[in-house]
Amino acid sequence: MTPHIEANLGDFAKTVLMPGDPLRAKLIADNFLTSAKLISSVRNIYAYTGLYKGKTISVMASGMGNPSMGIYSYELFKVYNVENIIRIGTCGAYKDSLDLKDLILVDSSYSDSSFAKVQNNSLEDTISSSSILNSVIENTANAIGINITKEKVYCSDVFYSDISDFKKLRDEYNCAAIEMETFALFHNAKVLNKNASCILSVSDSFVKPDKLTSAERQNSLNKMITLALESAIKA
């Protein structure tokens, strides 16, 4: 038990899926897992462990932003002996080649966040995801016929920025999309010698007018969820 997670040691599976939204965690537990048990609900950040095709899998919300992801992923890795975390979330596309609900496998995360420096004085601004997990996810996507694009993303600490320049981030830093949690997750995995990856669904675009509604963000991302679950049982 930690200040933020009330589960007992042994309650979490070795592989945890982490959506940002607690209700998406509940949706996955209710609709994709069997024998799912709520193991933590501190601050309404829901965590469940259940079975997917007979394999034990956990799903837990991360909340929004690097600080929240940083707390939960660190405690899962360090205290609960979790080996693999696959973030599943949404992103805003910077490239016109990306359409709504397209899937991105995050190869690396660029950020101007101070998270890594404050955590252990690291000056890195780009951190890679786990090549081991990425290989599992890519092979699984090919096996079940799901298209996925491997991309670098920008991980921002600020949702409403008056100065952010997406064209510079796209053209100079080669970032295909923006989200808010991968940098802390990948950094914690690197520090603690664990594995972390991320699958993102495009929910809106900086170059097209399309965007998902809040209800669609919560309830219509089954392709991403299925790929994450199928990958998790092979991790």
Ligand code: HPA
Second form
Amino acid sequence: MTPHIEANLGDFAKTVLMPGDPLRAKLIADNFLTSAKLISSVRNIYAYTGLYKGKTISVMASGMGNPSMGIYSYELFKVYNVENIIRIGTCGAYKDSLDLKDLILVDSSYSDSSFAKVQNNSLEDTISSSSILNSVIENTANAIGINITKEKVYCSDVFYSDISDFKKLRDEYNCAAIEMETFALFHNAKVLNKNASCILSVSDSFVKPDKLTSAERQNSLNKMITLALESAIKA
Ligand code: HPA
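Swap state to the form predicted together with hypoxanthine (HPA) from the form predicted alone:
Next comes the full complex, and the chain you just saw is listed first.
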């Protein structure tokens, strides 16, 4: 047990999928896993372990933002001996080459967050995901015919910013999209010598007016969940 997770040691699989939303964790457990067991629900941050194609996989929500992801991913890696975390989330596209529902494999995360500085005095502002895990995800995507593009993303601590300049983040920092959890996840994986990757579905765009219907949104999320699960059983 940790201050934030009530599961017993040994309850988590080696690989954990992390959506932001607890209800998405439940949806994955209910619809994609068999024999899924709820192993933690502290603060309604649901965690489940179950079987996907006969292999044991866990899914747990991260909550929103680096501080929340920072707590859960640290405890999973450090206390529960989790080896691999694959975040599955949504992002806002900065580039017009990205359409709604496109899938991104996050290559690296740029952030102006103080997370790494406060965690261990690191001055890094860009952290890479796991190349090993990324290869598994890319090979799996190819094998099952899912398109995914590798991109650098901006990981923000502030959703409602009055000063954030997306064109600068795109054109000077080469960030293709914005989300809010990868920086803490990749930093924790790095300091604890574990593997973390992230698959994102484009849910909104800063440069295109289109909006997703809820059916379209769920469909693209299902594609992302399938890719994450198919990759997780090979990791
Ligand atoms: N900002 C931050 N995080 C996000 C966004 C956004 O516009 N869209 C999806 N996740």
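What you are looking at is a predicted structure, and each value in this text was computed from that prediction instead of being measured. Numbering follows the first chain given and starts at 1. For clarity, a rigid core is taken as the largest C-alpha set superposing within 1.5 Å between two forms.
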>> Does Lys14 shift between these two forms by 2 angstroms or more at the C-alpha, the core having been superposed?
In response: no
